[in-house]
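Here we start with a single chain on its own, the form predicted alone, put down as structure tokens.
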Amino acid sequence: MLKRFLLLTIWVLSMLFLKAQVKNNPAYHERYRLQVHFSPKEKWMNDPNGMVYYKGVYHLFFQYYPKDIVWGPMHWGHAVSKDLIHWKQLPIALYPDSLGYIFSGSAVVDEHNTSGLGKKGQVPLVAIFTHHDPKLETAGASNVQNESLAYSLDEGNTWIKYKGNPVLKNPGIKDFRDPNVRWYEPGKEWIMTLATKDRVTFYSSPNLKNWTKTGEFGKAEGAHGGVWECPDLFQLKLNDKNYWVLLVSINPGGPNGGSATQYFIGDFNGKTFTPADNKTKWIDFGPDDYAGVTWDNTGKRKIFIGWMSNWLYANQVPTRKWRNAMTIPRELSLKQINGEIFLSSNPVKELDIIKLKAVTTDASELFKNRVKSLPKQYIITFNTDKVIDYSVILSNSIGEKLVIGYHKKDNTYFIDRTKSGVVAFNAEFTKPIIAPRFTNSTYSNLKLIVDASSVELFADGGLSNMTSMFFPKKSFDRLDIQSQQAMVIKDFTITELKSIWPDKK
């Protein structure tokens, strides 16, 4: 009885401490709040949605529940940026209605007003999203998800739902969602790539309102450990040849457990997608990059952003005022390694905007003395003269540490968050995190973007990437590099990043 009382007392005191912590820290400066990544001012967020670039503004919509820090009836939250780094959160764009919650989707610039939704010469922005009917779901129906439209006549600031919704009705597939729409120039038509349970289904339309099924992909391709979600179909060029890239997120079934995003490279003829090979490839091997898609209307650049979390523990991570954030925006490109084509992703060049002081450390000293002072958020970059085992250890004075490195025997990069701080909220959180190395070069390069509670690893030019959250009780302010063999580290640089949020008041 006494033991139970003591445990209850400890729990009550810890809750009071956390509440006081939230109260005493202004918005965007609470414990664990990321300082160079977008997150809403408060409450729950998941998938990025409706990402479109128009008249110098990047629009980022996102799955949002404004009443709690756990998943609930979905809205489309809205944020805008002119540089992909600094974000302004706007009022909610789309609310649930009689047709259901507002699930994921995309948005396009209907430049030629094919939809007829533009008025008096105004170019409409058109959002295509999934209506999810919770009442039908409770009744056990299979047609709970249908595709609908909303449009904006004021450059994306406010949105009007189309009176003829839904524009694509469910034929009886339980998971029928996350429409990704792009203009297909060869056919002079719109193409919708829709997640349909264990595959994607393609539809075409001349006007965004009337849709015809044209083909399917994925029944026998890719990873199938869970349901397919959040597809994205676009083109990239390599050596003057255009390739089609298809992103598909899957939950569960990721390479390190839970959620992850796979990709396919091949050809698309307006109806079907033909992959160049049948290998399963991942845009990010870490556990905390999911449902990522690209902005529409960005020309030759393809800019990707993902939801920084995992459905294994997204509702449990130890934040109190808000939950979850986005990754750093990343520019995508294709690279050929030993005759095989891979999708590479690297932080956008706009990240340079917030770079502050860069400190290049004498590499010979790194193995002798730890770095005893670190900025609050920063980038680490370095090269090695050979590919051997090494570890980069971020730690603090209370014994917590995050270990990042490379295992030569397995030819893998790794992140170990076993002792990284608060980990008990989910047993899956401390499982090993690894990413294979794809290049055979005799040297390696590594870039780490470290924020208050996240690290993003970009290795070998963005071929091997991992995103991971962590929650130390005290900030990591020390850095060590360890290796059992002699190695030369070149150009080791720590670059401080300026917070994108207002200073504390």
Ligand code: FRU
Second form
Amino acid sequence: MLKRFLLLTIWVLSMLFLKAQVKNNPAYHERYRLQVHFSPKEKWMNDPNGMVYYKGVYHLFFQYYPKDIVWGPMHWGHAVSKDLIHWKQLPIALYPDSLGYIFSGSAVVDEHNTSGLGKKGQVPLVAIFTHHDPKLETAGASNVQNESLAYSLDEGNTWIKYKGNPVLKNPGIKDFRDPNVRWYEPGKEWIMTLATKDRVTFYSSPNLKNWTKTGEFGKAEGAHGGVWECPDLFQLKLNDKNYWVLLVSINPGGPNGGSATQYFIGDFNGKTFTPADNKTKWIDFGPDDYAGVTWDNTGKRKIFIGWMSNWLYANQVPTRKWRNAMTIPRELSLKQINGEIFLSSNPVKELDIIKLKAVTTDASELFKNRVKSLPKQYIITFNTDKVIDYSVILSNSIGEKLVIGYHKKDNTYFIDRTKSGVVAFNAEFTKPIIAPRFTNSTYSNLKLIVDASSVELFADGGLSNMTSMFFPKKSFDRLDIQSQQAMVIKDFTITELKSIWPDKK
Ligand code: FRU
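The structure above corresponds to the form predicted alone; please give the structure of the form predicted in complex with the ligand next.
The next block holds the full complex; its first chain is the one shown before.
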């Protein structure tokens, strides 16, 4: 009897305890939950998809598995924002069906209703995605991936699958996915850039439904350590001249291991792409920026967002209710350095909306006195008067630290997460992370966006970038700067950022 009573009491107490836990720990509150980056309220997320701007709203769809925190049958999750910073998660936009899982793709505004999917003068939004058939995959077939359409007649809120799917059938290439569709004004037609194993293949269409192959690019260009995925093709101007930029993600084979996104700058003639040079360039050298593409329909502005993870360990990172987030949206531009053209990326100006107090510190003091009470999420910016070795160290009272800095000898920026807390979930997580420096300027300029479990480094005006997650057991609340030689740090500013989540106190 007494035993029963005790057991019942323990059960009641543990239920009460659990309830209190949930109450005090609403969604977006957990230890590693990012406070200024989009992540799904719960469960698994990978690539950003179907990014389109329409009537003042940025739509962000994403590879989503609503039943678990590991990759599974893919859906398109959906979130919207009016300012690229605050996101509202909406119901799932696309569910798997008899043709398979809903893999990555893009979305466009079919302004002239070329598809005929708009009725009575409606402008349809059209999503073009890969149907991935798991049954065919198990059977060992090669035509597992085909391209399909879905459309929205209510400004992107809800989506209807097109009855004639798939619109582009697999010719027998196992990796045949991630269609990126854009309107090509010179030809007054749609262009699809498709990832096809070790290259991209271009198709054109008058109506988004019938596609004709026009060319291929990449078999002999760029990095080939893994399969090509998630391309994006768009134009950017530099000194009044138009250039075409082609983004191609690759997994594995990134500069610091695993997944990463390379880019090519050159010319596109409506049929195929010709690069200006044969060098392999990376939009972000860090391990945790993958499958990134840009929003459609944003005019001259090109805004990029990436998935802040790496296939090496994305399924293992130590979050519990949700897994993986997006990077800060970044504005892309071209820069010329010693005659060579680079793609630079910088946080969108909308980030200013959540800037709180900025503290500018007398920099000479920084070498002697650490900053002892860092805000939860913040931006650090500073310039150095010389380009010599230095380290910015984020740490806590239990000896964990994340070190970010510059090595003169190799002319590289680095991030060292070997002692950054929980690292044992995958041996690749503690490998060295470096990014080359491209400018010869006599000073260096650094911007770091630090969130609960991520840092994004933008060096030299967005030329050498690195995104990296980290998982300390206790928040990093201290900052030191160290250098063996004398150096002056100018304009050192820490700007606190306000959480973007409504339930955060
Ligand atoms: C890239 C990717 C895509 C694919 C999707 C599946 O991370 O492998 O090529 O469409 O993820 O979730």
